[in-house]
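One chain is shown next in structure tokens, namely the form predicted alone.
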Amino acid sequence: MNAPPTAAAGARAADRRTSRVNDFAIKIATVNGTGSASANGMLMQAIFRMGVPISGKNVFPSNIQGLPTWYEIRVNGDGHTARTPIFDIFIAMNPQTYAKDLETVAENGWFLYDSTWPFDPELLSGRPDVTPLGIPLAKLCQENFKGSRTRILLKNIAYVGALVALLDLDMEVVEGMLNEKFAKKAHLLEANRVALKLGGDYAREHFACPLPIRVESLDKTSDHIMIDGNTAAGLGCVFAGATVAAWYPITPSTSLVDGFTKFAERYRTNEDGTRNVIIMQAEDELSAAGMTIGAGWAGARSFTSTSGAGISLMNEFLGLAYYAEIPSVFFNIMRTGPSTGMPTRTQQGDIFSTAYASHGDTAHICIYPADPGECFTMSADAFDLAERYQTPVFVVSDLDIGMNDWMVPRFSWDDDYVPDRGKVLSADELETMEAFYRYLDVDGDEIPYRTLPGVHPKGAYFTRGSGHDKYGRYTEDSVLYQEVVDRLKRKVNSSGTTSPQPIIERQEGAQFSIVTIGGCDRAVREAIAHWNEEGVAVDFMRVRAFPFSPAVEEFLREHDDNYIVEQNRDGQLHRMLLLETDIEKKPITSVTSYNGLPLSAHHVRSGIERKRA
């Protein structure tokens, strides 16, 4: 499923380009460290403010500076914002990647390059359908600005100006964004205005503007925001009442705690300047896990954020928290592996490792957001589940969700929300009790009562990561040990009915079903929409938590053909469905994509159609 589609292979996309208004994709190739991120973000935000659905994907290297980087923008008036593998217009600012970049230009597309330097016409010999658009961006900036760094930065604004003309963007919107950004820096505002005009004027003078692909104002974004998943999760932690964050920097999770820190500085600072939050950068991931679990044991809503390599290092502490029944939340922003892998590429390779993290028989509650909106809401879900079930809970996101720009509905919050602290005994309750036993299931729901340190002498107990019985006493007795670990299994499994339930959508006469997870959602939905246009009905389910809801197995049993779409090599969700349900192997088929890039509808369709052939 991972063969890169050629321009010719994008026949469906090319057909759609007969209607070019609000339905195209842009890719911008630059060099890491040249300051293009700000310009690219401005371009995307301008289209968003024109009311047109859009998404932005940053494909960047793991080094600090000097290697190729790309930014992809998908514009779609119908709201399809998953990645597309081919691009109508390519902004080629890096000569080293010209040949590779041309491979992803759509049939009859455009290739905008800096004509300050010679362009080898042989590059286009195999793509006579592509129209070159040469603009001497570096020369224009050299003639109008001083300082090499200034010229490099403003060249990015100049190509935005060219796109304003070529795509018929609303200039008032773009200038309004410049005014917002540089309101207190008049000299920078003027320089950016000049660069914008230079690019736009050159494009209007030398090319037919606008191109057949263009933007036309809509009203489909007024109730939406643009945000990345890590920022959304950081905000969700604040709303959920988290007061302790312990972490060690690792791509792509670092910005989650960065976001939490900024929100906490604003909303967790008292009038006297003190803060009622603790944010600790640990010396490594193992320490971060220990701090998180220790704070959870003490009664704080605590979390850490990491990625796959960090989860591997945290495994021993995860086993302790599972066995000692300590609430804690772990955000895993997945990247490619194994080992260091490609740390700035996306994947869903930790589905298995988070569900069964640590040695021995362990299983953890995992919830899987599909976009930043769910990163926000599922943060609160995670803390509630962790304290209700007294166990570690994973929020399993990925780099695409965590670090890229997504258009999602504006967040809403129930002001009557009360955190579910679970079964915590108060001083008054302990005072009237004859005796307290930490691991004793009193109510028959598999969940014992817990106490917080210092509340009452009767609530003291020995927190055991070694063999213990239901009374918390050390034991190596086989029967007593099994009694405890069997209850732990039943406890975690019971979360399947209270964790976020699967999203299920049925269509009359469905020929097959697609089951997916996390950030695959939008690509799968777009693929289903294309099948529907062709008269093919398809049922849909997105799994949102593990252990699985009973509804997951019920849905699978309804269909003779279920295709499990996910982003990893080994079909980890597919394997878990076979392991954790009584479904036979034949009715479910694995369809995977694992090239490190966000999933596209093209890959979903081609992958499933090959399996059905």
Contents of the next structure:
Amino acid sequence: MNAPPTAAAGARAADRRTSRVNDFAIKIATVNGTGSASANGMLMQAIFRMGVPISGKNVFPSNIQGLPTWYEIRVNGDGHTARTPIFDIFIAMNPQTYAKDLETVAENGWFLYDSTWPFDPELLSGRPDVTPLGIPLAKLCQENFKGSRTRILLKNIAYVGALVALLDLDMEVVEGMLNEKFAKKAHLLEANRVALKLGGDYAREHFACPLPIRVESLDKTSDHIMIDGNTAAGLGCVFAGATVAAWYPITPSTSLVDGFTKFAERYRTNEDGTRNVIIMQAEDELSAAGMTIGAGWAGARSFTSTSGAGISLMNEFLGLAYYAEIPSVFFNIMRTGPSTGMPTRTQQGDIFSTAYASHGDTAHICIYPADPGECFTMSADAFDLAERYQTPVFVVSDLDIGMNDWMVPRFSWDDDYVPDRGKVLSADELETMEAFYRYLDVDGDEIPYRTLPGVHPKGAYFTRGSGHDKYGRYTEDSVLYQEVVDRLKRKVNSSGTTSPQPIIERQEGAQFSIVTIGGCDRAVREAIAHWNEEGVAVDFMRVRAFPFSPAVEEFLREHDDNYIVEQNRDGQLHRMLLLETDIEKKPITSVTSYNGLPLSAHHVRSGIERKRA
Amino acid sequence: MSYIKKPVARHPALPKNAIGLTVRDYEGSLSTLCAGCGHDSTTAAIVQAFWSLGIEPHTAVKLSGIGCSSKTPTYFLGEAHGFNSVHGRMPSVATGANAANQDLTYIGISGDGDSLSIGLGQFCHAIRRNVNLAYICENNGVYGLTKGQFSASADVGSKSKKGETNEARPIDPVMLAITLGATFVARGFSGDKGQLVPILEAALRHKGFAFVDVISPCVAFNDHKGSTKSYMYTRENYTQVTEADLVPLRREIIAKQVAHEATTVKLHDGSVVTLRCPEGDYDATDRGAAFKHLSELKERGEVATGLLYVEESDSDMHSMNRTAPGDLVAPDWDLLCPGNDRLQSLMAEFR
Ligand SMILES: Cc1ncc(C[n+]2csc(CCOP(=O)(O)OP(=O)(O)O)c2C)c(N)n1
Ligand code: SF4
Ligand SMILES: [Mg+2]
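Can I get the form predicted in complex with its partner chain as well, since the one above is the form predicted alone?
Next comes the full complex, and the chain you just saw is listed first.
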């Protein structure tokens, strides 16, 4: 599990006994398939609606029913919403994991369990600081509800009720949510109300409510939404004008196409029921890649969504799309590898395998969203880049971003946005042309013109993955072959100045810099905030695209001490920075986390402090 | 090997089709295949079929996998977009292209290696999806391009050029396609253009997946004694189960006399395919009966040819998807992007 808290974290824990408003973490342990997800979601939503920043992380097994699963909720009035590895209050609904769960309870924390069944006091012998909170949840539900399924579901609502009392949640907000949720199901509304009250009343009668950890309304979320990155990316693809989607189910990418399908059904359906979209569930990822490429070649904005194993299968096609210059968008929602790995855990392990996918000399444009907000905006960026540069583009997200609910600013859309469809010749343009050559760099910008099937006889050309010259003709001539692959390299590299630029934040008198990527953003920022509290200034850069912008190398060069923070074993970003820039090895140090869990500020600090010691 | 442009020597007397083009307008660059290769005859039949249907060349899309057979799209329809993709994966690329633009005529060229080994999965799933595509498998029982290894269609007992005997059971693409529910299944022989051209015409007109297996001998590696995909063997064991004739809608007035006992199948665009059985009582519109009859012929070592099964309906991949008419390349932006107002009302659902 997690490394023990550092001295600094320990010091912060020391004042946990005193009242800590809007700064604590909850972890709920259940068994999957027991319907706890909606109860946990309700808890999150209530706190969010009270205006208090929050985040939720689902730590779930690769299984459908009967295995341990956890849900982590972090409440932080300052807006730090990265994962935290220690939990002030544990809702222990799974006796199988009691012992393990206790290990992650914060000093002087609380351990809420179901006292319907005997609880071995020995369990707490090593943790006298922890306060047990026993509530006979199953018994209460047994006495008040009929039917085993109902009882199991409402037990979840009963612990939410207890937390409403213990954490001092606004009952009006919770009531409002129930009314919305069960607007059309009066009998369920009543049952849920009763369950909430059962848990709440028991807590108030038996414990001093509220606990020192509690929630107080703020006004810090009214401009925000709670959304997961896959839903956001699916929505982004609808707004970006994607019309063809091909996919093969794989956790954690499936919900992206689910989101796209849902929004396409809503926004792309004509009055007569026909749709301005086609969504194809392929027989495997090879086929999904082929469909995406075929559609991109024929001129549509097309994409596929997958995870590492799928990317491995798509490799042959990726080389074809690179060499034949076919716009196509690939979402890679990374999970823990290698092989099947831990399919329901997060990692940034495919930074290499996307950037250099396929045999031969290749390099692909990759963009790296940090949160669901960027999943939304980068969807449009991806299609623009793919069509402008006529090449596959990866949106490299991960399970944590893709499947967890994140608090992000409300999305907005610029209605003046015009999709960049790239250099595509129209029938009129072709009509007046002497001759068209597919791979000829007419404008001197490394990007040739392309034509679409069905438009004009003069636009016809033969697309092939075999050797071709700049006119698009088959060749086995060394010089003619090289001319094309050299241009391809320059073309893809030139995207570095127009793809999403790195986010750089400099602080006066910075002692070192942190360079990071994707979903590490929030944990790194929080770590920097803690250093700042201690008077240590730190510069920050988050890389957002490959090939790297020139600004990336400049930033690295400015610092004598760059720590590259990422979530994989081998320091893939670190190595790529060494490979792809002229920076020497010495001022760059790798700091990694690859336990499958979202990164925490604690991990960033301890990792960097260890290297600096 | 390099790109050789065919010299255009137009013969003034060449007949013109309905849109005023001659057969030359449907040709591509000069073939680089071995002289006598069956694939070249198939190419000529494809040229003929497109010409006689009067399809504007640039409204056709030709795709292929990898193999000698898959090279052939360069040799026909020089004015159409072509895509020589990767080995065994033409069906997915064709599916994607067709998904993007359903208004064009799609022809996919594959080989027995490309379709029945590396690409077997994609072949089956394109059938299942009923992609509107004429899929031609130029079947020679070997991997031509990699120099003569047995393919999955090689018959038991068939001898390779090196003298090895194949013992593994063959996959018969025709039986497979019928079993999988393909809506159009035919077999021709590259050496019999008279039969092949109308089959190809009907395949191009058919809505949905039209499969045409063409026995197309490889003179370099599989045209010797002992090979069941040789010119000689095919000619000797060739059984024409149906004689097909396509009567496109526009040419109805010159429709030939329909022979006695002929079955006519109306295609979605109104054209009519006429099927005659030279002998026996083959019913190409009854899947079960067709399967049974073909199995019996197969037992006897006969190569059943003709339009073997056809089921005409208006459905294909796009009707299953409820795709709006027209292409999905550049529909009106307002139909695609919901805009900020709708986004803002959606945001309320995420609070
Ligand atoms: C992934 C991959 N594996 C292997 C090959 C090598 N290869 C090229 S063509 C071919 C066989 C083609 O056989 P078939 O489809 O029957 O075509 P034919 O040459 O007989 O017309 C093979 C194995 C390849 N191109 N790609
Ligand atoms: S090797 Fe065989 S299949 Fe290939 S071109 Fe020669 S004859 Fe045709
Ligand atoms: Mg072959």
